[in-house]
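Only one chain is given next, in structure tokens, and it is the form predicted on its own.
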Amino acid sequence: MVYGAILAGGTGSRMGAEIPKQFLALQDGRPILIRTLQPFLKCPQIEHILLAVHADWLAYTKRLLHQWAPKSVVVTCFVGGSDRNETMGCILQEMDRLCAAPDSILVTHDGVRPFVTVDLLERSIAAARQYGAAIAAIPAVDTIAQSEDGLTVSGLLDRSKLIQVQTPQTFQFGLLRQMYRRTDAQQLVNMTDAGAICVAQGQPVHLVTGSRLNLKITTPEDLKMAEWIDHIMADDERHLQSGRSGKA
């Protein structure tokens, strides 16, 4: 069996908005949440989403839910951690209660990563019950710079070997249990995310090609952009509406 679990329990403090940013609005009102989960929805191999989100939204996200989500797939909306890690922590004993065998796949993805698409999530699941582990990533571009003291450059890397790492991250279920119950609480404090554990514990993690569209609203400028990328898809969809209809 394959889960979604989506990743939405922060309260979008660099964003400055009234409301965390994953339930601000992009084009026709769906909230940033709504569109990250229309992909999950569509994808005929996810059989059952997990909705990890702050307490205090967690009853909004519900009516959320109810007024976008289609009542054929099962979503389970719950409250996370006060962090990744505890939020994927919250995700996996999600899973136990739910009985999944140590064999489903899990596909783990940020709230706020909208455009995600259902290639890439049907990509990373065949990676992953390949391999075991997976994530998206794209190859660096720009020149990345060490700087000691925040004021001066006192190195350069080899940009030919660096990746920029993306969601969706992907896992076998009984696999990744097991790296977060060998990694104890102050090692996870240092671990940026459930790949950097898999990583740390030796478990070899295939790439899989992500985009570059698919980038992770965190500034008001990543909002911006994204405003412009949803407003592009959406011209896209409806021309390639009209020339089905044309055709009809």
Second form
Number of protein chains: 2
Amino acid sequence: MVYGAILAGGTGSRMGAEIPKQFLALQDGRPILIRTLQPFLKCPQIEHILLAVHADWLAYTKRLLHQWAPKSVVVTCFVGGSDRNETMGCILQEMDRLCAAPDSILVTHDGVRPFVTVDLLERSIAAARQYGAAIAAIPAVDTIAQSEDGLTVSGLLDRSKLIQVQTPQTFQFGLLRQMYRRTDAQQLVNMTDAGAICVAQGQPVHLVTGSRLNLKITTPEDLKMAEWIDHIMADDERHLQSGRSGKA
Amino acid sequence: MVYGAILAGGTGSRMGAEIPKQFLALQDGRPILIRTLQPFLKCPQIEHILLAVHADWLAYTKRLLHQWAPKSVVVTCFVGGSDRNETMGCILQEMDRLCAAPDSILVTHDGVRPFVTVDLLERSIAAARQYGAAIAAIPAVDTIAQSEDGLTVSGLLDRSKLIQVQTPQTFQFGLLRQMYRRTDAQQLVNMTDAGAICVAQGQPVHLVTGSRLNLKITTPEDLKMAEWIDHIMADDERHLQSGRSGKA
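Alt. form predicted in complex with another copy of the chain, vs. the form predicted on its own above:
First the chain shown before, then all remaining chains and molecules of the complex.
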């Protein structure tokens, strides 16, 4: 069985907004979180979606789900932790409560990456089935440099070997649970995500080709870009549909 | 005196297009290269612009300049080299032909980064005057990982110290010429750009805050994003102008 898990516990302090960014609206008033959820709902393999949010926004999220999400896929909505790794812990607990089998696939994804596609979800699931752990990534486009002080460049990295890690990050559930159990709280503090925990434990992590459009919305500038991408994708969808109905 | 230099020698093989990407049109049929040139034309400090293109596209570029560029700023259009560093060499030669003073400022920029702003150009010029060398950069947003084989993750980097390098890369001309003279042909092969050459030679390179919108157009996906950014920026400009004329 395949589970989707969307991490949406952030409170959005970086946006300077009172509303956490995953609840800000794209076109037609549709919140980013709902836009993120839709490919999960459309993906034929995903049978159950776990949605981790902040306690203050639990009731609000449930109302959004009633308004926007069809009832065809089960969505469990619950309170996540105070950071990414705590929230992953809550998701793993929820998987245990659901008696998920160790060979289940868990597709984890940022609540503020609304432009994930069904195709990327399907390739992630296939790769995790085959390799145990798979993360979406794109080649680094800009030159990546190091700066110790944020004012001057202290070194340059060999771009040809660098990749930008995105989500989905997809795992065999049993394997991921084992990785988290082996990592103590002290180590977790230095880990950015589940992919990092696998790498630290020597678990091979397979790469799946992501997309530059699969951006993470963290600043007002990103939100602006997201609005445009949403418009383009909606246009493409309309063209595709008018093409299918023989009008194009 | 301040010189702008736009590197537009690429032949666009990565886009799968017959026309190099800098000549592809954004809105109103305006080519990307012309869109890139415009903030340079508008920037009050920049008095002379050097434009390096491929030999096959020299005549075409000159026709574009006649059509689109006002005659208020001198634009010298000439043939660049077969890669970025050779083109930089051609630009430095051109600066010598123009008898540029060593304390002149040279603002170098990618021909396929059309959304550079006058503000970013001005901050780059000010920083290069003060520190000798200044490059635009933004904090790395995604987690950056290493992959030796492109298939699996081999290591993760500490994102807090990583930056994505963009252009403009701005230099005191005498300093930059010295750096290039000290770097032999063999070393140049491993250098991605002028900023890298400064770092390799121990010359401090100051950071100027770039923008996520200042993207480099390298793939069809980027071109699509660029079309939207161009539309929104044009809208913003119109709103700003109607505001200034008291209509908003």
